[in-house]
Each structure stands twice: as C-alpha cells, then as structure tokens.
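The chain below stands alone and is given as structure tokens, in the form predicted on its own.
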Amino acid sequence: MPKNLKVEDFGKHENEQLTSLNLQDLVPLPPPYDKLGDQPAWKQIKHEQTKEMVVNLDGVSACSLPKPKSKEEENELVEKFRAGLKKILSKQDNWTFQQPLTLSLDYCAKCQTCNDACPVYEMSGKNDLYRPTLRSEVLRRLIAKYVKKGPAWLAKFKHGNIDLNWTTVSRLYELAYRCTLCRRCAQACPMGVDNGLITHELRKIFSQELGWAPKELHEKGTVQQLKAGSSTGMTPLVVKDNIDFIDDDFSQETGFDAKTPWDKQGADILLIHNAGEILSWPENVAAFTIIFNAAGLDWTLSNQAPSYDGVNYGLFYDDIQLARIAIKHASTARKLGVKKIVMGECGHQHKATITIADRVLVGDMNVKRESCLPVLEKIVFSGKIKFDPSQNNFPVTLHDPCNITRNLGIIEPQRRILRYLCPQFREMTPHGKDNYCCGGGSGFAVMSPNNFADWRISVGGRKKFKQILDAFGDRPGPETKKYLCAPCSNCKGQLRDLLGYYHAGEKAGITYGGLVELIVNAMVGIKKPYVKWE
C-alpha cells in the first residue's frame, strides 16, 4: 500500500491498482471485535470479472463501470469529460454552484488540515489514496492543464503535471464514489475549502455529461421515483394499502389511534417520510402518526406521486434529477395548500429538500419546510401527551445524520428529548457537528454491487461502528440491551447492514431504531413495549 501516492501517477499504468487494502491496515476495533479473526473475509473481484469491468483503482468496484469496446470509444469519453470540466466552471451552465466550486479550487492551502478529520482516510490506516485532497487536487490540475487558458508547460510549472485519459478518468469515476459527503473535512478547513463538494460536481460532470451513475441512485432511484412514484418501485395504490395495513396493525397493537390523514385540503403539514420506511421500518410510519394524532396535530400525507416518497437521490450525484423530484414535492404542497412540508426521519431528504432546493424552489413555490424533530420536541414537552421515562430505562446513544446535523446545525432538540424519555442515554465522543458519518452517505447505503459493501461496512463505516461500540464501552457484553437511536432513514439502512455484518445483535446486544419509536415506547398506556429486542 503506497503510503505517498503520486498525483500524477494517476493516468498511468492503465491495468493496475493505485493501490490495495489488506484487513491488518485498517485501524483495530474495541472488544469484542478487537481480534483480526473476527473480521469477515473480503469479497474478492474475479478475474473474468476485470475483462469486462474497470477495476484499476483499489480492487473495489462501487460502480460497475464496462471497459470501451474501442480506442475511439475512450477518446469520446475523456473528451466528454474534457466538456464537462468546462461546464462545471461556467455561470450559465452551473449556476448552482460554480461559486463556491470556484473558491474551494482556487484557495486550497495544501494544508492537509482536512486528512485527520475524515473517517474513510483515517480507519484505512491513512492510504493515500482516501485523502480528501487527492480528488480534488487530481481536478485542479486537469482544470489548469486543459481547460484554463495558458501554456501547458507553465499549468504543469505551476500546479504539477497529469495525463487527462482514459485510465485518469475512469479511476476519477470510481474513486468519486469513495466519499461519504459527509463534509467534516470542510468543516475542519481553516479556508473553508469544501472537498465533498468537489466530490459531488464530479459525480456530476459523469452524469450529465458521460451518463454514469451507479444503478442504485439513478435507474433504481431517481429514475424510478419519477416514473413509479417511488424509489422502492411502490406506486400510488401499493402506497396506499401498505400504510392501511400498517395503521391496523398498529393500533391493534398499540392501542393507540394510528389511522393516517390523506390528501386533506389545507391541512397545517404535510409530512413526507422516506419510503424506505413503509417497507423496511413500518414501525417508524406508524410511530410518526401516534405521535401526531396523539398531540391532535392538523397533518395529512399525500398519495400523489412522488409526494409519499422524500427520498431525491439527485442530490448525491446530478442537480437536475434533483429539482425534478423537489419540484413535484411543492407542487404537491401548493395544490393541497397545506402550511408546510415536513420532513421525516431522513437526512438526505432534510438537505435536498431544506437546503438545495432553495436554488430552484423560488416565488411561489417557496414551499415553508422543516425538519421533524423541532416539531417532535415541542410536542413532547407540549404536555399533550404523557410519558413513563422508566419505559426506556435503558442504554440508548444517538447517531447524528450529517445532512441533519453537520448541514442544518439541527443538534439540541432531538437531544432534549432523548436526555428527557431515556434515563440512560449517553453521548458518543465526539457528538453533534463533530460526529461521523454513517458510512453509507451519499448514497452508499443502497450500494452493495461486486464487493463495495465489504469497503462500505470495514473502511465507511468502521469510524461509526467504533463509536457505538466505545458508547456502550461499560456495557458491552450481549446480556444488556442497548439501543442506538438513528433518526435517518438512510443511516439505518447503513446501521442495519454494520450490525449485522459484525453480528452485534448476538455479540454485543445492540439494536437500532428512529427517534419516534422511543418516543411511543415512553407514552403512559401503551398496551406492550413498542422497541423489540430481536
């Protein structure tokens, strides 16, 4: 493994990896997972899988990506990519963010300040090739020797030399998809210098420009949801029947009101939960409209497609895909003329629909939106409902989602909440702002294609596990049940598969779940405990 990979050893050795990750590199995990055997063995690329697949970066293959069939094809490809490069730098093409992708570009102080705070880069035993900066310094230099006026020799003087071709471009594709977005290395840059948006207007010059983009996050997803209804596939009528069932169910359960509100006219919210939930976690649905009818809340959801389904995929990897959904999303609220949008327990929802879509939800479709957990911390200490704290009188520790918390600065009132209903809630170190990503952000929790989920779970998301498991440090053995509250529909497809993965259910007795379950597992006349140990 090259401890100093070269920059411009990028675009060459076209059949080789740049590099290699053996499981003895990966920083140790605590007890009882501290014991190099206890890892589960890779997934190895097949041979006859690589005549087919470009797999020339680290012997991961996140995105599938067929070799060219010609030389003439390859050429095409690079420069489609060489376009791409011009667009992303031009007002008219990219007016969404050319600036402040400009000034990451240009006011970089080579500092490595960022290394140290990004999980990938640290928990892979510091491979270079994980570096924040590497994506974005390979960008800068095809940037001044391509695109930017000016001799070459004086860009490659200047900034240092690389090769734009095939082999840079397509190691660029798959090392675009080993970062989490997570932006704690922006947030730890004394220039404010934001690598993870870099990341993401490559991802998007390989979209709009090369049609690339993993199958999970545009034909599965974005794709799917505009055509469907959802990302799931789940249309209008299999939407409606799916929540029918889970509002009987529930109440039955129980004993509380859990029937939900349709398409109501002028209704104060209207909540859009990710769909993933419906079919994944219904318990986190059915918790949401306890809760909210519970508190006698004016709310409705709606079965008009795609508002039943806050997922928008687009923001990970191509603007437009993402104004497409975030449109339909306000169109809806505006026909139904409810006061607001909702979001519920997703993260990625709160930033497309919160923060991006501010660039194209403008004049009357300056929908009002808000995240769930302001409003679920004035209705708990609204004194609507009462509360048994003694009902969750076990280990909970909470996972902050970095679109919610990183992003939006929502930190307290999830907090206030739990500190309120779970006696023995305890923080991970470090917490809010500071915490670490999932591992399976931007869009990596629904990536599993050749052996991705291996890199996802042992190198993504080895940060996260560590701090669960350091959370519950004083009880870590099977015997005590502990819960790690994850209000992220995304987060918990990560989790899920982390836990799992490592068997920490049997091995460590931890389970995991949304905020709004420990919310309904403290409500005084519940009819039997609503977070299951299983």
Second form
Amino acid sequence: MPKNLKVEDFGKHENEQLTSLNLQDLVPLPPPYDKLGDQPAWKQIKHEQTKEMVVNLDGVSACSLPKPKSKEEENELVEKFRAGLKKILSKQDNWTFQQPLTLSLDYCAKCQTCNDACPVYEMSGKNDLYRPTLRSEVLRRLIAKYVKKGPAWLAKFKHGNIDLNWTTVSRLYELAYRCTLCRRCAQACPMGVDNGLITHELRKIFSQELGWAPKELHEKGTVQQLKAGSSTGMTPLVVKDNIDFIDDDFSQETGFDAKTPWDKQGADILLIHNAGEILSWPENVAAFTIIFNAAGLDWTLSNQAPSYDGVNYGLFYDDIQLARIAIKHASTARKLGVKKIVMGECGHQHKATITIADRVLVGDMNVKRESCLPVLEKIVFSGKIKFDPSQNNFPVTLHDPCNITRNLGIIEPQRRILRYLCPQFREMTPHGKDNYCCGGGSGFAVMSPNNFADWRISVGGRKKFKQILDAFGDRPGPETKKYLCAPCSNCKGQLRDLLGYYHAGEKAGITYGGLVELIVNAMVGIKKPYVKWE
Amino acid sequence: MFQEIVFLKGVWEHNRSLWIFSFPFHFGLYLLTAMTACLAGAALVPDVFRPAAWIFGAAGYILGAFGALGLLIKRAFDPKLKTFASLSSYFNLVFLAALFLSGAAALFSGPFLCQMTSFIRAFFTVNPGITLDAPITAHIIIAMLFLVYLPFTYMMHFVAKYFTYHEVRWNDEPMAGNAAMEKEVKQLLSQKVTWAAKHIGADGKKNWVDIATMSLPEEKKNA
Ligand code: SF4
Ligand code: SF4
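For comparison with the form predicted on its own, please write out the form predicted together with the partner chain.
Let's see the whole complex now, leading with the same chain.
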C-alpha cells in the first residue's frame, strides 16, 4: 500500500489506482477472527468492467461511474464540476450549509489531529487515502486555484498545487463515498472543522449539479420514495396489507394488542417508521405497536405516501431531495392535526427530520418532532406496563447510531431503559457521543454494487465489529447467546451484513435487533420470548 | 471551551506528539499578549507592571520559540504533516520563530522594558523622535510586519475558533419560536434555485419553495 500519498498526485495518472487494499494491511480482529485465512476474500472488479466504469481510486467502486465517451464529454463534466464548486460557496445557491462549509475550509490548521479519530482511516491500517483531511484538502486547493480570485502563485503558496481534470473529478466522486459522514473527526478537531460536512457538500456538488449519485440513494432511494411512497417501493396499499398481516401475526404470537391505528385525526403522535423495518424487521414495527397500545398512547401511523416511510436519503447527498421528502412528512402531520411526529428507530430519519429539515419547515409546517427514545423511556418508567427484567437475562450491548448520539445528543434514555430491563447490559468502548459508526452510515448500508459491500464491511465496519467482539469478550463462544441492540434501521442493515459476513451467529453467538424488541421481551404476560436466537 | 482554547484539550487528547510543541507555541502567544498589556500599563504604573511584563515576556518568547521551532521541524519531517504542508505553512512558522527569537534576543540584550514602554508611548502619541537599540528595533519591525500579514493567513483561526467550535459542530437551534430566524429563512427560501441537475427542475424562475414542493421532474438515468 503506498504510504505518503501526495495531495497533488490526486489528479495524476488517470487510469491507475491511487492505492490498493489488502486484508493483511487492515487492523487485525480479535479471536475467533484472528486468522487471515479464515476471513472472506474480497471480490475483485473484473478487467472487462473497467473498460466501461471508472476504477481509479482504491480498486473499489461504490458509484459505478461510467467512463465518458469522448474528450468533449470529459471536459463538459469537468466544467460542470467547476460550476458546482462555485455554487457550493455561494450563499444564494447553498444557503443551507455555506457558512459551516466556508469556516471548515478556511480554518483547518492542517494539524491532522482528526486523523486517528476516523474508523475508516484507522482500520484501513492508516491508508493515506482515507485520511479525513485528504478529500477536504483536495477541495480546498481546487477552490483556491480555480474559484477564488487572485494570482495562481498565491493560491499555490497558500495551499499547494492541484489540477482540476477528469481524474481529479472522478476520484473525488468515488472518495466522497468512502466516508460515512459519522462526524467523529469533527468532534476530535480542536478547531471545530467538520470534514464530514465537507464530504457531504462534495456529494451535493455531484448530485445537484452533475446529476451523479449512487442509484441506491437516488433512483431507488429518494426518487422512488417521492414517486411510489417509499424507498422500498411499497405503495400505500402494500404497506397497509403488510402491516395488517404483522398486526395479526404478532397479536397471536404475543397475546398482546398489536392493532395499528391508521390516519387517526388529531392523535397526539404520528409515528413514522423507516419502512425498511416493515419488510426486514416486522418484529420492530409490531413491538412499537404493542408498547404504544399497552401504554395507552393516542397515536397513529399514516397511510399517506410517503409518510409511512421515515427514510430520507436526501440527508446524505442532496438538500433538495431532503426538503421535498421532509415537507411531505410535515404536511401529512399538519393535515392529520397531530401534536407531534415521533421518529421510529432510524438514526438518519432523526437527523433529517428533527434538525436539518427544521430550516425548511416554516409557519405551521414546523410541526413538533421528537425521537422515540425519550418517549419509550417515559413509557418504561411510567408504571403503565409491568416488566420482568429476568426475561432479558442474557448479555446485551448497545450500538450508538451516530445520528442519534453524536449528532443529536440523545445518549441517556436508551441506556436508562437497558440498565433497567437488561441485567447483563454492558457498554462498548468507547460509546455515547464517542461511539464508532457501524460502517453503514451515509447510505452505505443499502449500497452493495460491484465490490463495495466488501469494503463497507471489512473496512467501514471493522472498528464496530471489533468493538462488538470486545464488548462480549468475557463470553466469546457461541454457547452464550448475546444481543447487540441497535436502535436504528440503517445500522441494523449494516450489522446484519457484518454479522452475516463473519458468521458471528454461529461462531460467536451474536444476534442483533432494536430496542423495542427488548422492551416487549421483558413484558410480563408475553406468551413466548420475543427475542429469537436463530 | 476555556480548556480547549488555553490548554488545547483536543490536541492533548488526540495528538499528544503535536501538543508538546503546539501548547507552548500558543501559550507563548498568550503570554506575549499579556506582556504587551503590561507594557502599556507600565506607562502608567511602572513599578507594578514592569516586573510582570518581564516575566510574561521571558516565558512567552522562550515557550513560543521552542514551540515554533518544534512545529517547524515536525511539519518538515513528519510524513503525516508534510503531505499537507504548503509553502505558506513553513513561511508562517519561520516568521513566528523569527518573532519569538528576536523578542528573546531583545529582552535579554538590553533595556527592553524601558525602550518598549517608550516605543508604545511614542506610537500612540505619534512621536517619531525616539531612538531604540538595534535588537529591539529589529524585533519591533518583525512584530509589525507580522501583525500586517496575520489577517491574510489561516492563523486567524484563533478568532474563528470562537465561531467554528460550537457553530459548526452543534448549532442546532430550533426555528420554532424564533421569529427572526424564521423571517430570514423565509427570505432565503424565496431565492431562485440555480442547481443544474435534471432532477432539481430549476428553470431560472422557480425559487426554493417552488422546487421543494413541485412534483419530481422526469429524468434520464443518473450515473
Ligand atoms: S480538520 Fe481539524 S484536526 Fe483535522 S487537520 Fe484540520 S484543524 Fe487539524
Ligand atoms: S466523518 Fe467519519 S468516516 Fe468521514 S472522515 Fe470523519 S471520521 Fe472518517
């Protein structure tokens, strides 16, 4: 692996990879994963594919960027990128994030203090390509040389050199998808510079100006959600059918009331799930229904597209797509006349709807929005439901979704519940606001094109996997069943793949699920255990 | 925030090998600011402020010089820092090292406090008829040049830090109940959208509200 990658090399040697990744360069995992030979081999991109697709970064392709057909097309795309660079710095075009972006670009002291806080950089074996500062520095130099007024020698003196060409643009696009936007680096920076935000803004140039975004986030994500009602493709009819089925199934299985109220005018709470839960983790949806009904809450789901799906991938790459979805969610809440929207267990939904959307929801559209975690905490400690914590007497650890903890500061409610209901609860190290991303952040959890799944699991999720194994290090064997609690749909998607990749169920006895499942599992009177171990 | 600014807590926690130089460097600068204030005070109450000015000055120049030279060496030889260093980052550190070293030379070579107090008085009364020793003159010239150069550098981060540290990281102030913010946001939302990607559907006339509430334009496949 080439160390000491130079920033100015970023625009050179078009068809060569800047770096290559090998399993032996990565930080080793603890037993039973300490033998390299036992770890799955990475999928390689075929030579045939590279004729059509750009693969000039690290041998991985998250974005499947097609090669331009001609020099003219190449130049046109580079010019578009340059136009996007200007817009991202203008208050009119980028009023949403221009100020923190400019501060982050202008005041980096280049001290590299943030580097070691980044799980991608650390676990890659400190590959220079993944420094939090590299893509920011490339962008900073491009702006100094090609956007800001002033002589070229001054830009070079102040910032160093870089060339704006197709190689730089195509590599930057791919590199914008090697960061999970977890903002751990921002937390470590003594200046408050946010390299995660810079990555986010870079993604916006590609989406909002060039029309480039991974299809899982755009076509199958926000576009499908705005057109069909959900990024899963579920229409209102299908959602209703699926949830009716879930209601019946779980009412029978648990003996509790799992009947969902729909479009209840004037309810206190409009609950919005990440619709991925309905398809992949129906027990999470049913658990919310059981808990809310048992606590006697006045609540409803909406069958109005897209308000049965809290997903908002716009958060990861496109302000306008984010605004479009958030406005639809808020207008459903306004039409129903609910007192507040409560987010289900989905981290990016929390961040998108609670804080980022706040700046586009004016007047009566600014409906109150709240996380499910304090709502659940209130229920659990209200005395309205009887619990028997011994029903959860197995080792439990908690994964902190970045968007809920570091980015929103909701740290304690989920812990108070777990300390009360799970006698063998133990923390990961570090945790809370210092947590590590699962590796599926910023949309990665739903992205598996080409060989990207190998990267997001082996590199992006490596630190988290190590943390999980360490948290259960006192009982590592498969004979002890252990529960990894992840109150976030996206994180669960990544953790499902991560645990599956390493056969952690069979080899280490680890399963995963949300928080509400543990709450229902501890409810007195449940017919049979809610947490399943197979 | 206080611990962050005075003791560089973040650097201490995450980058200790840099903190060894970065802390004395920054602390040296703070001490020199205190020395300048004491020198000004010495014009009025010499007995109190002069000894304080000497102590702050001596500690500030020595710590600052140690920090600046250390940072310069680290930036030149540590591969992690070297990759990102531009000519200006070396230039800034050389400039600062010169400032600290010339200050130390002036302080230890002659009637520094006396002459500096006279200089400050002369400066504010616009009195050019003042004679100073060569080391002190050199130091004053370097310090003046540095003050002129400073606003053009990223070293203004010591000011920006007050804004970035909380504003960038955590500014999530809600709009509900903040009429001034809502007014500003409404005005921002009325601006025209110029982003060119097809799915945006900008036509040079539609503003943010139009774009965010219209139905999605048909588009060809994205990359
Ligand atoms: S982002 Fe912050 S920590 Fe990282 S190099 Fe810049 S100033 Fe240092
Ligand atoms: S946001 Fe997270 S993944 Fe991205 S550079 Fe920072 S620490 Fe690394």
